[in-house]
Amino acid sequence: MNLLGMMKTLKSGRLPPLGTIPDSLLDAAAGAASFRGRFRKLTSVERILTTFRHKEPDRVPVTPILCSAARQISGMTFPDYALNADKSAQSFIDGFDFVGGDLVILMLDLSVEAADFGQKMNYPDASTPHPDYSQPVIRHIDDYERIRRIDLADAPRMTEFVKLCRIVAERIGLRGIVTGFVFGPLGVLSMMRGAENMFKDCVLYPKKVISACETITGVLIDFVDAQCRTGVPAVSIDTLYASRNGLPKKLWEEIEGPFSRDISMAIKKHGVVVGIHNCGHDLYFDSQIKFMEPEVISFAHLPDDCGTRKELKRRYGDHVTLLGHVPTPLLVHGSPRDVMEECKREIEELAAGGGFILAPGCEYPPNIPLTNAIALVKAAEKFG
């Protein structure tokens, strides 16, 4: 794509896939936006593009990652939010309009894919949907081999999520960046087996787990293909178990690493930005970057090879955009002043040179007031 083509696409109200734009053009656009940002307020798209290209915008971009917390604005129940794309889209739009931010991360719950593979679910009115672990799909080690590929047309929750991506991408337009979401194959399996049992199986029966991952990954590639065709400019892959909370690094690389690469390459094929979300402790930045080559990593805790935020910025901040990492407990128990002071510290340590988006380390807690989400956005505007 040349500059003329890019301008025509922008005038249509859509953001062109960034992977289809030459790096030289992206750098020129980011450089120009960075310069303009010294004198005037940038748009959210300009701000994030500048940040992605590791140049400094007018201020640090921000997202409160509201997800299901935004359903409070209209009094929506969790089942309505989780199962009806029109209603969940309204929730995300309400959150974007009411609280603010530059980036909308679409995530319903971590059981979307597992539910379509047959996992029985609980849908409480006042809390996040979750698997019924009294009836797991995988009860015995041999059940891994019984996982069968499903067609996306026969996957109601994934189909609704694709619809959600299309609605929000169209309604947000160029007011912000919208990202899709997919849980990695080990994550999907953990929803159908239970994480502790799955970890044991990875150690004792890795071939059986890998066989199931292969089947699931084929479906996940169909899922991200469908998301990319809706117009979202980014899709995030959740690889939670590439951390101390999950598997040893070498074992993660052997089991999920190759499949995470396949999913990432499927996203990149569309020219769409690849993000990673991982809220685990001591997460493996190096391994995830090696396999998925992401542009953005959303994180809650420092990676296993960094002792401080400054070391994180020095080691990774020049080639991947860091998104995080205001602690969830602080959002639950802290005052707005506490939240803003933490945001200020993170901005001071991570924002220089671009490549940083202020955000919670994980989704905003769904049943607490939105006060601290507003404080987080205000902190970016004040200190960023």
Contents of the next structure:
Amino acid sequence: MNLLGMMKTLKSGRLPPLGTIPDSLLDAAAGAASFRGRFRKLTSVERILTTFRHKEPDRVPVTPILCSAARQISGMTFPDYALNADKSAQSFIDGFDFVGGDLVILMLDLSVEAADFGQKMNYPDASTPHPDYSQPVIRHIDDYERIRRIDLADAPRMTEFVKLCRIVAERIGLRGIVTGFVFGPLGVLSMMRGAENMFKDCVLYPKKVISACETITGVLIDFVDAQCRTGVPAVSIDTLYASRNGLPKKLWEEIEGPFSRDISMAIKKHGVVVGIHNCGHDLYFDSQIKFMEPEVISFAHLPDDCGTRKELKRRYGDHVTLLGHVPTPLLVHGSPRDVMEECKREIEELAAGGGFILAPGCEYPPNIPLTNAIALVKAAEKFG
Amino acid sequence: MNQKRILLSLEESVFSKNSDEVTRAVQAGAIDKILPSDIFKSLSKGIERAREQFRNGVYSIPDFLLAIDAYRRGIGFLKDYAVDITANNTECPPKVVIGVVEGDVHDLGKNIVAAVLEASGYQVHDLGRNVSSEIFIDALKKTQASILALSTMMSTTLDTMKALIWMVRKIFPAVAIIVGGAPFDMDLARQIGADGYAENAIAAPDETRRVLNNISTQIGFVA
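Could I have the structure of this protein in the form predicted together with the partner chain, to go alongside the form predicted on its own above?
Every component of the complex follows; first up is the chain already shown.
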């Protein structure tokens, strides 16, 4: 994108795709913002772009990853939040306006894609939607090969999600960075088979699983293409099973690795930033970086090759922006003071030199009060 | 195959995650001459070795799940062959009622913990997933279990779990309660009234033993 095009996009209240801006220009802008940040408050967009370029902004950027928890602000039910883009958009914007933060991660639930592949779902009023595992799409090993490609036009949940991206990207505009979301092909399959069976199938019948991943990835590429066209500056890929909670590293690289690369490349083609979300234990930073080359990794636990946060920062902090990793249990049972103290420790160990966004390790717990989300944002303002 | 070789084969088949080999071993002619308790011990040794590999990071979750399948294949045979597999044991093993609380359908972690506890010598009554509090209470009444193991992977079910723990405390004060799942740490486990918290399947047997001993001491006898 040329300078004129960038100015035009900015003038219309949207961020030009970062991948289309030359690195030298981004570095110069980040350097200037970092310098200005010593004297005055930056905007959320400036703050995040500066940290993406591994320079220190005025303070650490923050996101409370307020997804379904924000529906409490207007008393929305889970089904309304999950199934109606206008309502979920309102919920995300309420969360952004009420609690604050610099980044909005649009994640509804992990069944969006699987539901459109025909997985029967339960939509309880007071809890997250989930598959009806008594009626899995994949009952038998041969069912992997029976999965058929679907058109986004026939995929109501994915279509609503794309609409959600469009509404929130427009309404947040340049007030913050909005990211789309996609569950990786193994994640989608686990919703249609049950994780336990799918893990065993990966070991015993990898070719069948790979064949299903191939079909699903084709649809996921259409899905991220559609998200990127809405104007979201980033899309996050959830590759949960690239962790000790999922497959051994080598097996993940053989099965999901290549497909995760295809999805990542489809996002990058639009100049959109690729993020990874993985809240598993001992996650494989190295493998995921090798295949997806992300700008950002959202994590809950330390990767398998790092024993401490300092080691994590030393090993990965100069080329990936780390997003995390306030523990979910602490958000559930800790006081706001406890949360702020944990945030302070994380900022001290991870924020130097940029490349860090303070956040929970995973989605903010859906049914708890929002006080600890506010504490998290306050901690970035106070200690960042 | 002689008896010793059958027992070794059972242990090795579980350890090497091979359910078909377990079937072959139990179909060997001499199996009916072996004490059920010895068969149980061999299967348990196999799963214990697999757990050790899991603990050391050699086995992944899928590996361990396949070892559990092989172990369960053997236990299934044993249950058909000798209804009370502990008939030759002088001690009655502690009973555990385990399940995923109402509102949650994620049972992967619970399934692994149930198998590990069974292999560690507990008599496990697995109620499955999305289990109502009434069913947990009924099961404790019927089985006279000394341990209740509750699992959830979601934070939305914590209130349900807390209420269930409160009820169990009132009705069965001698029952030790252990919890596990993604939203927990030890502090949260204590806060909702549990006696113990198992971070994963590796920690589950030791933590179960610890809470059982604690509660036994509190009420004046040693299990």
